[in-house]
Amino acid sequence: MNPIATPPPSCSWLIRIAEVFEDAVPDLIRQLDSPACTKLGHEYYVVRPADPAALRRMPVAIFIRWCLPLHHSWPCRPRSMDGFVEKAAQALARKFAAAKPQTLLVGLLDPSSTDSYYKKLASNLRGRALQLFPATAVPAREVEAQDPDAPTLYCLLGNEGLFCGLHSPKSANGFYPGGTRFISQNSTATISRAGAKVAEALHYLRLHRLPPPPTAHWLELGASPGGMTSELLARGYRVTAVDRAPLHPSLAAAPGLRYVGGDAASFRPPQGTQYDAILSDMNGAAQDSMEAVLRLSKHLLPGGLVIFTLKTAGVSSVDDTQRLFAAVTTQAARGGLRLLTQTHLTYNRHEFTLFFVAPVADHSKPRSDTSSSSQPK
């Protein structure tokens, strides 16, 4: 077994926690039982958890957007160092070529910076490192063409230096260094930021399963003003959008759209209707939103998808947020929905995106032989 691919218990980890949860970091570090915590760049922290598995396990994991074992760290000041790219690329080739990662990706410790210096440096480092790796060892694979379960060499670069590790995209919680792909609102529906949010959610979903096919029928709860609706329609989906408030005028008579003006709690689909997926971005108490989803999930096809925004209005502490998550996921499980995964997306702010799957019929159980057992003897 490759020793790099299996981090030792004492290994340091680079984790990303969204800026909106910065006040929660001390509580999360205590829950991880990490003896130290060092902040790097923007939203990144170096920790040494007592149990590394806790990084992707509840209740801590809901706050950790991305994580990486640090197999190679080079604390330095790249901007003031001559030959940084060549020295760093040579070190990466020496240390990681034998591990044969599926590809090499370089991201920024401060992706929000308007300074283009490190963006250019990251591109140059990746290009030079790929030249030094044997061509058969590390292909220049596109980010979203990665195998979610195969190890990737991720590198994060910034004022504090270079920090690298091997991890699969699924285990790291994102195809890209740092998490999901940032989707500009200008490239999606401009009705609201929600359009970019559902686009990012569908991208993230590929870590665990393929999104519904283009012909799928979505039931969207809490659709107004229509940012998510517009994004789904642009992907070729059919959408039944439910909300008491109207949709944006630009969606009037949009092909594939059926708008239902009313409360999701009282909505009744036409008899025999089945949906491939349910999308819930409703405001209000999270348990009430989940109750509406569970009632309507009976109209999901077997194995159907639920994307659920967990709103945390009125919840401020780490413990209360974790209790809310546990309560809603327990509620969903009792209603027959299996939690597939969860994450914090770029556009989530103080909320989380949860992915559930409807049950699939179990064909492995023996069926009663009605042709004989029901006959009188």
Ligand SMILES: C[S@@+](CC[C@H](N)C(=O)[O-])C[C@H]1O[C@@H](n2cnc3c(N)ncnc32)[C@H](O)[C@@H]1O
Contents of the next structure:
Amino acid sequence: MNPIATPPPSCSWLIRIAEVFEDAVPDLIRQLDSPACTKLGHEYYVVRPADPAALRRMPVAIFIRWCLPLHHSWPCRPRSMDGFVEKAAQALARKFAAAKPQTLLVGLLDPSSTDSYYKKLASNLRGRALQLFPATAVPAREVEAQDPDAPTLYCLLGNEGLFCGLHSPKSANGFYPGGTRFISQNSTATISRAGAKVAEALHYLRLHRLPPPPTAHWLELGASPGGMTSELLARGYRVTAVDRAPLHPSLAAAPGLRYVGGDAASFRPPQGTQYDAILSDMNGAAQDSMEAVLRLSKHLLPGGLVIFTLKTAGVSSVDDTQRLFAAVTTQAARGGLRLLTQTHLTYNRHEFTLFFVAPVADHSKPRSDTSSSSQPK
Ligand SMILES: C[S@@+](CC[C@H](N)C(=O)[O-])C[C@H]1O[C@@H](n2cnc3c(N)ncnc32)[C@H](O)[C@@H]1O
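Right, the form predicted on its own is done; let's see the coordinates for the form predicted in complex with the named molecule.
Below is the whole assembly, all chains and molecules, this chain first.
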């Protein structure tokens, strides 16, 4: 067995926890039963969890944006070292070329830094290392072209040195080193920046399944003022948008859009309507939002998708956040929705993005009308 593919239990891991959850780190380290924790750069921590599987398991996983087994650590000061790029690239080739990673991606330990030094160094290191890994296939700009289940060589670089490991994008919880990246919205409308949140969610989803097809009809709950709506429309989707508050006037005549003013709890889809996906970004109590989603999920096509923003207003401790997550996902499971995955997106602050799937078809029963090729009703 390749020792790199299966990290030993004592292996150190690089994990990323968003700055907004910095206060939660000591509790999470306790839950991981890690004897040590070293902070690196911005939002990164080196830990040694008693059971590495715990990183991708609840209750800890909700806070771990991204994780990587450290197969190669080189604590050093790259800035004050001669020939850093060549030495680092040669070491990577020696250690990892035989494992044939699908690609090699270099990220920054402090991506928030405005200093371009490490950005340039990362690009030089990737360029030189790729000359030594001739079989590596995926271009850096096409991160979504990676096989989510095949190992990628991820490297993180910064003032503290170079930290690398081989892990699949799905196991690491993101295509990029460090997770998802802020994905700019397609639409030029400046209605709200929430459009970037759904763009990032659809990018992240590709780790697990393809996004709904361009003909899809979305039911959006909590749509006002319409940042996400405009992003979905810009991708060619049809949208039924429900909110107590109005949408931005620029969306008034948007093709493919139907707006329903009022409470999601009392929205009744026209008879026979089936949606490909539900997007819920309602604020208020998370269990109330899930109740509305579950009632309307009966109008989802078999295997349909639910993207649900888990709002945590009024919840601050690690335990309470984990309890809220457990309560909402249990409620969803009882209502027939399977949790596919969850993450904390770059755009999320004190909230998480959860992905559920509706039950797949029972082919023994005839299917009623689907709305995929019709206009929103
Ligand atoms: C965070 S904002 C949504 C932002 C929106 N997704 C965007 O992209 O611009 C939350 C919205 O949820 C709506 N909301 C909360 N509870 C609701 C309910 N029960 N029924 C309908 N709308 C609701 C609020 O009116 C508010 O506009």
